[in-house]
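Just the one chain here, laid out as structure tokens, in the form predicted alone.
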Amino acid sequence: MKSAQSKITAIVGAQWGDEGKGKITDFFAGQSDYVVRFHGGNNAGHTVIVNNNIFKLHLIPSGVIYESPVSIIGNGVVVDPKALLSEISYLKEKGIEPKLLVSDRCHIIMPYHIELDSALSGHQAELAAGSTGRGIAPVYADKMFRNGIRMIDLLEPDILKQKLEKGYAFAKGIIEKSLNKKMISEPRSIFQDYIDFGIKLKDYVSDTSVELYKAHQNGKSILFEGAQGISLDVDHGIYPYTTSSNTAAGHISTGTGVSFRDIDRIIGVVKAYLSRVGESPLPSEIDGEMAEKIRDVGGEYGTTTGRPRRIGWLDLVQVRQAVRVNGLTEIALTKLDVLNGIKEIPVCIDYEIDGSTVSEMPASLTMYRNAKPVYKTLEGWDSIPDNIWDKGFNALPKEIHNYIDFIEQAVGCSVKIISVGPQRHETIIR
């Protein structure tokens, strides 16, 4: 039975990732007892700025910056144990002792997954998604092949040895016989390395589904932190230019073992414009001087890869899908300050495809490749008043009010959170 005191909130990306979810998660994490990742791996990246201190995180939830919440890596996350240990050390060097639990059911990225990732990207050519090369797709594939190695297996040498033998042979066959590449890693050193990783991570490993169930029953506050965004969802995104996991809020149930019916609030994070790391068509993409200005002012470089992000105007076809598929209860609109001084701001409201107007994301790759943006141009604003977070929503320029009203009407969801800067306090709640 649901506790009257319990509060469960989910924060998910409503575009291509890089929307500012880390900051929004960090903003709410101080009110939470648990902050939870439910999918993806260290291909994701969140940047959090607190008192001018910059934290770049890839696996551990953004809430770890606070002292109070327990950070949980749920079973839907795939874990590179070497990367996780490196991130734990990084936080300790910054004076943070992580209160961290990692699901014993997380699947583990092995060296041969990283090798296979590189080989597959070359094979896929123009259909490649622009992989980060972290082994994410191969480890999820092995999970479905039932070839996977899980976190609990690192604590059981006999099981690890048995699974490694089969998993290694399977990957070697694909790399060498199907993709004509040479396998570099070898099983003996992998076995010893991963036994050592298990010893170092043992104290963090837990049945996190039970932990979260008990927390919910006891009225604890739980915050779920999504990675990437809706257009990267392997089912609902622009396939095959997607990530390898489900980024939609519905994956919380399978990625953590927490019932979806218990979630009270689902916040979709929307950047006031568009950015994208990786390959795919991008209907509202822009280039030239305006793109460079937005990229430089917004710091649009991938947290994980460092690659310059592609830039585009806000695409409400994409946001419309995010509202519908995630069941968003509200929107957090970020990086409005980056658009300061732009006189006219185009917003993509529909696509024009072969003479027809399309208002929803097409499944057809042919249609998406041929999509041209239908723009509504809105009046821009000069600047945002200093210390606006102390003055409140009404003190924002009327042009920002109009921009927000237009988004709400077009996608059928209220904008309740407005971010006007990278730091935690630079936030307005309506």
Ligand code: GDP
Given for the second form:
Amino acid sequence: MKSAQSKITAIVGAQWGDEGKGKITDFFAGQSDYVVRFHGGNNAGHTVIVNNNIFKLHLIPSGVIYESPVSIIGNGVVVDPKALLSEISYLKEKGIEPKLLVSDRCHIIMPYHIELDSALSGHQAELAAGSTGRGIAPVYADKMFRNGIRMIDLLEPDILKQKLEKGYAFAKGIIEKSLNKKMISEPRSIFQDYIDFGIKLKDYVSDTSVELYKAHQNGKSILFEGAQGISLDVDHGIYPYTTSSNTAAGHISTGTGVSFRDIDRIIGVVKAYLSRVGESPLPSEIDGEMAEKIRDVGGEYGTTTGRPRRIGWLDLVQVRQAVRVNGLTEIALTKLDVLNGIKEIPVCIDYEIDGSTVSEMPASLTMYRNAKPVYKTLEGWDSIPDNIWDKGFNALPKEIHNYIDFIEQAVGCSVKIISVGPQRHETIIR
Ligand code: GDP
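Beyond the form predicted alone, can we have the form predicted together with guanosine-5'-diphosphate?
Next comes the full complex, and the chain you just saw is listed first.
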């Protein structure tokens, strides 16, 4: 396996999230010494299935399921300590003692961030992706306002008190004066709860940038696990229908304190079609019977909410941007099995906007709203041979070879990993 030479590998989403990153990360995680998250919070959701055991993780990297790797929550991640403690308990109940380190520089989600999140969602109305209501946007905003509370502060009561007074007063002002809502949380009980969280989490807290630096110096292998996808990146995505963090590989450096010069492989996970949770225009969206079929076969329902996801054909304008912005060295193409039996598969190669052909994602919301997909229709395949993972890439139907060649040509990046089922072994390495 290549990763024996490549010491640092990153896995990122090349669409709207839910591409199957959990499975691809899990595939590499067992051979890594460290598995690291670099952005987002418990708004992410990974499903990993190992020997028919289903693990649903929101905050802790998927590597935690293995005995060997150390899981790291980097400084770019925002941490709800209550959610973290409950994920630790969930793992312990399943017989896993997490080998976990949490950066001392992580920003902490406070109860007033969650209150602010719900108060803000009415204010943002349609001009936002919708929120998971977990306080992610407000905690990142507080970080930039320099009102934030960091993991290390939970271990220092005097500092926590001082920062809490400032952060709480600021949030209360917005909630009560600007948004005309009543603030429910109250600083004294927050202080006590968060001091307790600090005591419980103390042994996990560490300067993870130094830890990773030393690990790299000593030739250890490190896997960075992205959450969400490129179109949700707060800079490069369809703003403001994005998440509140940078999902792109470039954020690995600032979100973990590991230099981008040291990253060897950057794998973009691309699902063979699209699904989208939340608002925003979606040029290649489809509905009707075909959408329902793909949704059902692909299990495209929200991990937490169970809500049906929107469905669309593969959009190569989006993947082209993912290749460029992330500097992808390769693509992992997932869920090809979901398209089994579809006679003709349209793939969006460009947008047509007001009579012009557009090949790159526009910044203009007007243009994106008016974008019509330009499709190339490819021949579909009936089925994938049984035990294809033992037979290898060449045994795949010729229509899948054509589908893959077409993607590679259109976006300028090789497809090296092919996933044809949710289980770890249902994977072909090319
Ligand atoms: P992530 O957020 O990108 O990690 O995506 P999810 O964890 O939500 O993964 C999407 C779902 O697809 C999970 O239930 C996976 O088990 C499943 N999955 C991943 N790869 C494949 C595949 O190749 N085929 C099928 N049928 N399911 C897959």
